[in-house]
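Presented as structure tokens, the chain that follows is alone, the form predicted alone.
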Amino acid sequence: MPARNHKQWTANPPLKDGEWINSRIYSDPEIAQEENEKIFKNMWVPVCHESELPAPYDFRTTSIANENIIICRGPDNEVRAFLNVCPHRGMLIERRPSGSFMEGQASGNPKRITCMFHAWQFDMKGNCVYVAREKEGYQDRLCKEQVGLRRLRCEVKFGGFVWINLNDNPSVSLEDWAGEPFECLRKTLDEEPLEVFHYHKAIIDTNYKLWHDTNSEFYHDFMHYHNRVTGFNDAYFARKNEAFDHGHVVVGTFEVNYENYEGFESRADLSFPHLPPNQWYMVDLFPGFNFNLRGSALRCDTVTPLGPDKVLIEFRGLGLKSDSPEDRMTRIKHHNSIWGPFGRNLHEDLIGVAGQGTTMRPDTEPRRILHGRQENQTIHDENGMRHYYEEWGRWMDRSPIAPDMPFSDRDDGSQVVNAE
């Protein structure tokens, strides 16, 4: 078959309705506008682990859809979040992105977030205590009680991690949200404390949903040199991928073989609570968040658009909190062997993303990306992405294979004839 022309090049596949989409959906900023609207501000959003606010007063800054936010413990013990924004004059309060309240501000006292502008403070719980020169400027026509942060909805599931909602009345709980796909784990988790032991960022230049795509399926393998040889056997191929309400996935496990691979070691002895030794599960959440407990660590992925093709990706190890200083450093040391900066995986999974984003900038011609591998919803098949493109074509309303067309007026993909 020779290589094809234009015509042939953009032609709809002979495959189904979801077993394909438009390229269009990873490169147009209109539509990366609207995810943050109609997704990313209607999610329960994981920003932290409460081991990185370990005190009272600790805090740390993200953001989610454009929205600046930080979290604090207050003196109860209890973690909070709040938009990081002064309501005077809506200037960004906090810039450190960790740090502790305890000690005073050059502009503010101990125990308090303030804003460094005009000096407006407030405490952990988010009402103002203090509101510089507040009558003379403002007599009885306004008071610091009435001007209190912004509170958003907050909570601490699934062992210990910090979950943020912007909206005020989410559609769905937390625990509807996310608790069936972390059941494999839940006993796991919540054995004992985690703590988190190492935490890199990455600014890919690459949509957000293609890196989600790379954790959803295992077909990439082929790339990973480690994978190959410490996990090609009949277990491996045998995994399943498990599809869940809310576009979510979960991996099923196997035992790695890591002693297979030349300078490694097996994982056995550090394995987590209530699991096997070298078990690999993976649950893998919509839009974007990935929980990846490889043996004898936890990986969490959390992934910030910032653009079409632009997207911030925040990695977190985690180990248990009662770890010996030995156990603890072989722990670090099987972590980074594979997921960190220059582990033997996580590197060349970005290089992958950012290969697809390097072909998919927001003025390339929109072509078709192919999600059509069916092997028995087993660690090869696709199924895990044709599953998150169904749920996200009923989020945005879009389909995911015609993206001017409503999802709800969607038909089978070989009679959309421009679905450019």
The other form holds:
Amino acid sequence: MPARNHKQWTANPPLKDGEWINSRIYSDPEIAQEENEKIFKNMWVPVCHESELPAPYDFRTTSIANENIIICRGPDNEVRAFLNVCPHRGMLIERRPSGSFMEGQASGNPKRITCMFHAWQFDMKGNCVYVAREKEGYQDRLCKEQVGLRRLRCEVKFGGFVWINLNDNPSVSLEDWAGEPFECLRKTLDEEPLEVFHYHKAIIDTNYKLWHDTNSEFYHDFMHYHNRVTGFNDAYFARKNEAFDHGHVVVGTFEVNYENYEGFESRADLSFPHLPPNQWYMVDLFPGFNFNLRGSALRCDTVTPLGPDKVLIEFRGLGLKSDSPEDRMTRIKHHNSIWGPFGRNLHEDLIGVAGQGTTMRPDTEPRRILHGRQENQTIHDENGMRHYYEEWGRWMDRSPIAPDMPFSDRDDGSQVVNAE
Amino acid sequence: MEHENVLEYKKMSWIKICSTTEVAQGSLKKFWAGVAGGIPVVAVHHKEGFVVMPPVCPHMEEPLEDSGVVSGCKLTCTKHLWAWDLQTMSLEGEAEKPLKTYDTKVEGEDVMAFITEQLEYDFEEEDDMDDDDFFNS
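Could you output the structure for the form predicted in complex with its partner chain, given that the previous block was the form predicted alone?
Next comes the full complex, this chain leading.
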């Protein structure tokens, strides 16, 4: 087709509902805010791994949908989560990204979470244990038993990841939500404790869904030039994207020929438990959590949207807690050679999504984004993304094609196409 | 190893904590009673003598070596102003619980404490409910 004028450029493509979407869902600040309310505040979110708080009184802080959160391990070894908000005057209680409550803060005591502002203190179960001048100030009108922390639903599951849901009554349990997509890796991840050996985070000028798209399709191998020209085999392209309820996708496994990658070696000696050598599994959970196991090293990325065109991505690399120092070094090398900041793939993926983000800033004109490849659900098929955006439409009650139209009103493609 | 140590100081009764010159009057200092890995104590040197006690405030487990102040015969934990008279052991200031102390004596230049087992305070945390009970209540 020749180049197009404005009318042609903004016309809808001759594809069916779901095979294309409107780029406004990547650009519109109102939609981004609504995603926090409708999706992220009701979703199971993997906030960290239990090996990142190994000892009683260890803690980490994080946030979901702008709500600040403390995760801590109690003396009973249980991991619990609370809003990182003082019930007194709304101060952010803990400012450090991670640490231990074993030693008291300047105005607090050992083993307590202390708000530095007025020295209120809390234990690892969220009980308020100290209110400054409780009797003098409140007489008997308010006591510490009434001002505990806001506890959040928190579970350690699927290989020791810590999952939080801001909704006290989620529409689905964590097991029912992600149990099926994790089934292929459950024995592998739960056989023995895992341990985080790599953590970095990046703030990228793009929409969080675009990052998940990149993790959900394997056909951007044109960009991963070195992967493409070495190491791939027919099995690579024959894998299928398998869709699961709740918008998740699992990419089928295959055996990678690492020996064919220049400078790489077989990972068979360090395979995770119960796996044949050099397998590659990928679990993509809606709305943006990715578990990627390349034989000897597990990568997990999680997204935190910071606006329509900004996303915080946290990257973790994991091995087995029982690793010898030598094995751990090898595992780290395997991890970094693909996913480290100087690895083969990560920076290329980031170039891809940053480029998309650049063309989809909030003030740009909405355009059509095509997800229409149909190739028998193999990795060149775009069924993973189509499945994702159907789930997105359901949570948002917005059509991905015509975001002002309720998803529940959708019928066949032609009707929707005419709506905008 | 640690277990053997426990047995060893369980056999003990009067144990030397420190010498009188190690803790100036009007101060306190932390020691480990018994052999390596023994029982943590503080020796408090007040106006009328020495008292050996667990190293934390009975209020909220504050280390007394950090926050304890000795004035005359009074020990004050400066964090929340719990205080005790170390001669009469009466509660002073904001204190709501008594101190636990080991019997203490001075023999020559040695400060001795009678220790058969570690004295501890109860800082029990309240239980919490099972997730489903909690979030549906």
